[in-house]
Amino acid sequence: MHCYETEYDVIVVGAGHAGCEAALAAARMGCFTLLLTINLDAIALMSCNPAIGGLAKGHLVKEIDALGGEMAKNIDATGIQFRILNTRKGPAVRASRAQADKQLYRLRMKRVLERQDNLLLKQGEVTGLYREGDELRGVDTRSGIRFLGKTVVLTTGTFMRGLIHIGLTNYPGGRAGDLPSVGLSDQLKELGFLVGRLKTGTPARLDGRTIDFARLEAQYGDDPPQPFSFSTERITMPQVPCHIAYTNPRSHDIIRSGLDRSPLYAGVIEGVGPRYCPSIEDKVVRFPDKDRHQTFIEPEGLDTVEVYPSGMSTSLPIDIQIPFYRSIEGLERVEIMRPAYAIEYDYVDPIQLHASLETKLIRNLYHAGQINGTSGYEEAAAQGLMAGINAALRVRGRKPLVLERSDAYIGVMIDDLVTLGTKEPYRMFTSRAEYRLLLREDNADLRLREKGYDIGLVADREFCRFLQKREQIAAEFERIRTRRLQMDAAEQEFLSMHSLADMQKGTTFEQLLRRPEITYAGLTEFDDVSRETPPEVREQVEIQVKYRGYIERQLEQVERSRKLESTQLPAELNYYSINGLTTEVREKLARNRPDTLGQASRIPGVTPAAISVLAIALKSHTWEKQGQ
């Protein structure tokens, strides 16, 4: 094994969405970073749907941006349709989503990585970790090169022992067209990690020239399109529509005819698939009474005819795939350019991670992305960002950055993973966040921008812009709190128009805005200052006024739980020696090794009574340590 002469601060393994964010974060924080990937031409490749964001996922992208990550900027520069989802619902569950030009997205991210100071990119398959004694010292590659590093971030995606299935035919692959990673997961098992098997899938890619789009329902994006990044002023890419199509009873009969050759139903696939993104054969079997299933026909880019039929993933044999896709109205003559397939891969149970994403078994080793059992580009990128940040902070001798459940969706996701583990692909939902009214897309910068600046990821120019926005919000909130109706002609006309004749002189603008029928846009009808207020300031003021009671209630809940979240549990604590805990609770605590009382309280089966016993035992443990 040839030892490369350079020692790196951070080595990132894998250049998917997690690896890109991890490498950029570490390098931007001043660490000499190496990014190793099996194929340099597949950096940030969208191996499944050509889109970023969606329900809860859009929240993650906004938070990545607020902390100084790249994903939001990348989709803003390459997106070809932008939509805000759930606009008729409250601000907590509104979410951004954008179709990407798949190749432009990949190429721009590669360009950003190549131009980043402190970052080197190299092609190579990592086959093992290199350790000297118990100390992690770097990684070994299949080409016989050993790279030394102070910290290592594993972002292996679906590549660890990846196995692709099309019908009863299967072959090794990290995704279609790429080789798998072999050897690394075996070593992780030998080191004591709990390695499991998961499955995911992707639809066929179809030739858009063979689809009759005139018979499909067009779906256009928002006009004007709203950017993801707080730094993007406007979207400049051309915008295109998607199209909606539906399966039918004939489609379902075709699927049923091939179930005996489906690897999913023939018992060939061992891994557990995603519950919330099932294959089309799964949908047909689970919902036999449903006459049709919807698909969005999404363009893969401006300069390609390939389209992506969202929601139509399958691992059925190709002789079933062809008639199935052709059974859909408007797709009767469709040609498949790339067949659909399922893929199985190894993951490591995230219960063996600290909240910093550092592994509990090996110091200075971090895991991020699908290796932790998650699904989705956004979930991966958010973990990669946090792992890269914390690897860099370790090199700098600083404490890790851990986001609480009340700080960010990123904090909710990581806490779910490291506290509960997962036996199926984990996907982010707004329902997972108990403080979701606090964790809105619109206020991600107010929650996280300062944290990103403090660790060195947010540039001075962007931070100054943020400070200006925050000051404007505070000033405008104070203005409407003290500005009162004078009952001049313009105000009286406005009140009469909105049937608010009962309003009295001296009513504040804040009180007026609390009325459900009044929006901030209404204030602009008679108030000059409101007309000149920037839209992002208007939005924050209106939400804070209208949801003030609910927001204050959630803040009180956060404060009550803060003591539990901040109380650390010593790594050496012997749970079997604590009187008052049941055997079941002891076993779960010993297995999970939670970092805090808050984490312990969320382990299924660990009761509030057990937490009280644990808190008392913790005080005794502290006194014993002090007396030694």
Second form
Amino acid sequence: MHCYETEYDVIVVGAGHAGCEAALAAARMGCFTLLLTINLDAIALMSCNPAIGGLAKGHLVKEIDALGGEMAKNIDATGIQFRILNTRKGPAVRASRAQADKQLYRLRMKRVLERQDNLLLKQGEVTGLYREGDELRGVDTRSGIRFLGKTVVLTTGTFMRGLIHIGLTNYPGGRAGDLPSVGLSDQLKELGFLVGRLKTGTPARLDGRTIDFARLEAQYGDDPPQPFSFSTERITMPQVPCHIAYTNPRSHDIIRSGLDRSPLYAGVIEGVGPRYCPSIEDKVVRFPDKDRHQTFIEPEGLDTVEVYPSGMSTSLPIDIQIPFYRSIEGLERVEIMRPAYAIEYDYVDPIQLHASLETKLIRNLYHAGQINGTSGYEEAAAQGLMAGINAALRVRGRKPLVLERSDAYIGVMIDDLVTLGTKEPYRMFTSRAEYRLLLREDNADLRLREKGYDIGLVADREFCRFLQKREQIAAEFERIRTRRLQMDAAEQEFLSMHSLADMQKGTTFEQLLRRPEITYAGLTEFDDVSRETPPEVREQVEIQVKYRGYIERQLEQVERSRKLESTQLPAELNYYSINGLTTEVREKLARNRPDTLGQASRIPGVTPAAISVLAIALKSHTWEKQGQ
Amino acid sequence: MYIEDTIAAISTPQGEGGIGIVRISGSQAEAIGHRLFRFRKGGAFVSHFLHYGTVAEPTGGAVIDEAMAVLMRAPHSYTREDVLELHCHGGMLVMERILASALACGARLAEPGEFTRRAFINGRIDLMQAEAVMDVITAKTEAALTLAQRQREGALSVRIDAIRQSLTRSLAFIEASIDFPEDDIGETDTAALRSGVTGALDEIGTLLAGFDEGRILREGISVLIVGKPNAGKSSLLNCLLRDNRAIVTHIPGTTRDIIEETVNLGGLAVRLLDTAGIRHTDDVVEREGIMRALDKIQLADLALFVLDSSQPFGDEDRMILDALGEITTIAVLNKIDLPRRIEFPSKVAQMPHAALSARSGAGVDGLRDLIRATFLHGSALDSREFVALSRARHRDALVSTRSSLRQFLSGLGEGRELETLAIDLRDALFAVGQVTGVTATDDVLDVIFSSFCIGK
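Return one more block: the form predicted together with its partner chain, after the form predicted on its own shown previously.
After this comes the whole thing, all chains and molecules, with the earlier chain placed first.
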């Protein structure tokens, strides 16, 4: 093994959505960083659908942006359709989604990486960690080069022992067209990591020239398109529609006729697939009463004929795939450009991680993305960002940045992963966040900008703009709280027009705004100052007034759980020596080894009584140590 | 979450007379004190100073008892939190009412040994002391779990589980429409949501009624005998006692004006409280006694309003009738062996009544049946099907479930946003989970994925 002369601060293995954020964060925080990837032409490649965002995922992207990550800026620069989802529901559950030009997306990200100071990109397949004694020193590659690094971030995606299935045919691959990563996961297993197997799938890519779009329903984006990033002024890319098509009973018959050659149903696939992203054969089998399933035909880019039929992933053999896609109305003559496939890969149970994403077994080793059992570009990017930040903080000798469940969806996701582990691909949902009303897309900057600035990821110019916005919001709040109705002619006319004649003189504008029939836009009808308020300030004032009761309720809950969240559980705590815990609770705690009392309280089966006992045991543990 | 809140409990042994103490510990102790305690001479709490006054209910403000109150501000207290102690005349009834009032002000019922646990956690007592407490708690729990009780709780958890599943399902429908707007799953069916939650509310109502019966079976009821002098109160008391060999205790009341006896009415323990006769008087001392009797009325589960049927309904009867207020009352028409001259006002006519002769004993059995029927709504005591919430903790949890569900329903009616409705349902699910100790949010996702075809 040839040892490369340089020692890096941070080595990032893998250049997908997690790896890119990890490498950029570490380099931007001043760490000398190496990004290693199996294929330099596949950086930030969208291996599945050409889209970013959606419910809870859009929230993650905005949080990444607020902390100083790249994903939001990258999609803003390369997105070809932007939509806000759930506009008829409340602000907390509205989310942004965008179609990407897949090639432009990866090329722009590569350009950003290449122009980043402190960051080097190299092609190479990592076959193992290099350790001296118990200490992690770097990584070894297939080509025989050893790279030394103080910290290592593994973002292996679907590559570790990747196995591609099309019907009963299967072959090793990290993604269609790429080699798998072999050896690394065997070493991890030897080191004591719980390595498991997951499965995911992707639909065929179809030739748009062979689709009769006139017979499909077009779905356009919002006009004007709203950007993801708090720093993006406007979207300049041309915008294009998606199209909606449906399967029919004949499609389902075709699917059923191929089930005997489905690797899923024939038992060839051992990995666990995601329930929220089932293959079409799964949908047909599990919901036999449904006579049609919907698909969005998404463009893969402006300059290509390839399209992506969402929700139509399958691992059935190619001779079933062709008639199946052609059974869909409008797709009768469709040509497949790349077949659909399923892929199995190794992951490491995230229960073996600290909330910093550092592994509990090996110091200075961090895991992010699909290696932790998640699925989705956004989930991966968010973990990559946090792993990169925490590796850099370690190099600097600083405490890790851990986001709480009440801070961010990122905090919810990582806490779920490290507290509960996962047995199926984990995807973010808004329903996973107990403080959903506090964790909105619109206030991601208010929640996280300052943290991003403190660790050095948010530029001065961006931070100044944020401070200005925050001050404007505070000032406008103060104004509507103190400004009262005078009952002049303009106000009286406004009130009678909105059937609010019962409003008294002296009512504050805040009280007025709390009425369901009044929006901030309403205020502008008679109040000159509010007309001058910038839209992002209006939005915050309005949301916080309308949601006030619920926001306060959730803040109280956050406050109540603070003590549990901040009480650390020592790594060496022996749960079997603690009086008053049931055997079941002891086993669960010993297996999960939670870092805090808060984490312990979220493990299913750990009762409030057990938490009280634990609190006492914790005291006695300290006491014992002091006594020694 | 289990460490920060304010807890309350009766700190003196149950069933003892003399002085009883309700102890409240936590950040809200002082605030609760101000809502419950009325200083005789006005003023505010001085730490570690014994104040004299009365304890009253927070709403409505009915005085419960005379009391001494002492506030011990953190950290100079047993738990090292703010601790308020209310020292009253004993009697479980009084103590329970004070405790209930403290709970109504936002305190939570303390778990066994919780004051000691807090004392330990906050560094007030050492490990040996704390472990001793833990052992006691463990031992108590094991001993308390008799087979019968386990079976009863098993039956309870089946019903709680059904409520939880129904609420989980409702929440899953809401969450699906929030998290999967692009999937083809249709609009939220508000009618189904309403009927699901209404059904759960009904079941909770039944269980809560069962809790009252459970408590009544365990602790019995207190029955106050009121009536003007010579209406026959003492004869009635003696009559109810005479046929009963099962007298449990004979406790002198906290005042000389009230005599307390306990009898067993076919399995139902009944504490009979005989009050001084109530009549118009200018005598200051006697009036004080009467006022106390009237105060006591509000503490009873049931009042027996004894009327002399041989005399017209008079001013003194009317005064008692007014004092009875909203308390459950049975009108006892005594002296039916004499010619009848009484005519009831309508309010008395609406009460359940029993006609009897305390002197001869005629009709007394009818009164006994009426008392039992008033409290045990037809559920036979020996019924194996009987599911009772036996613990105040369970009741607390269900009451809080109920209030969240009511908020949910009113929000649904007002057309509030789904994400705020989800908060009410989540709170309800969390609270109901406190009864059986099951709180898993992943259940919601399980229901979503098995009910809807999700995935684009």
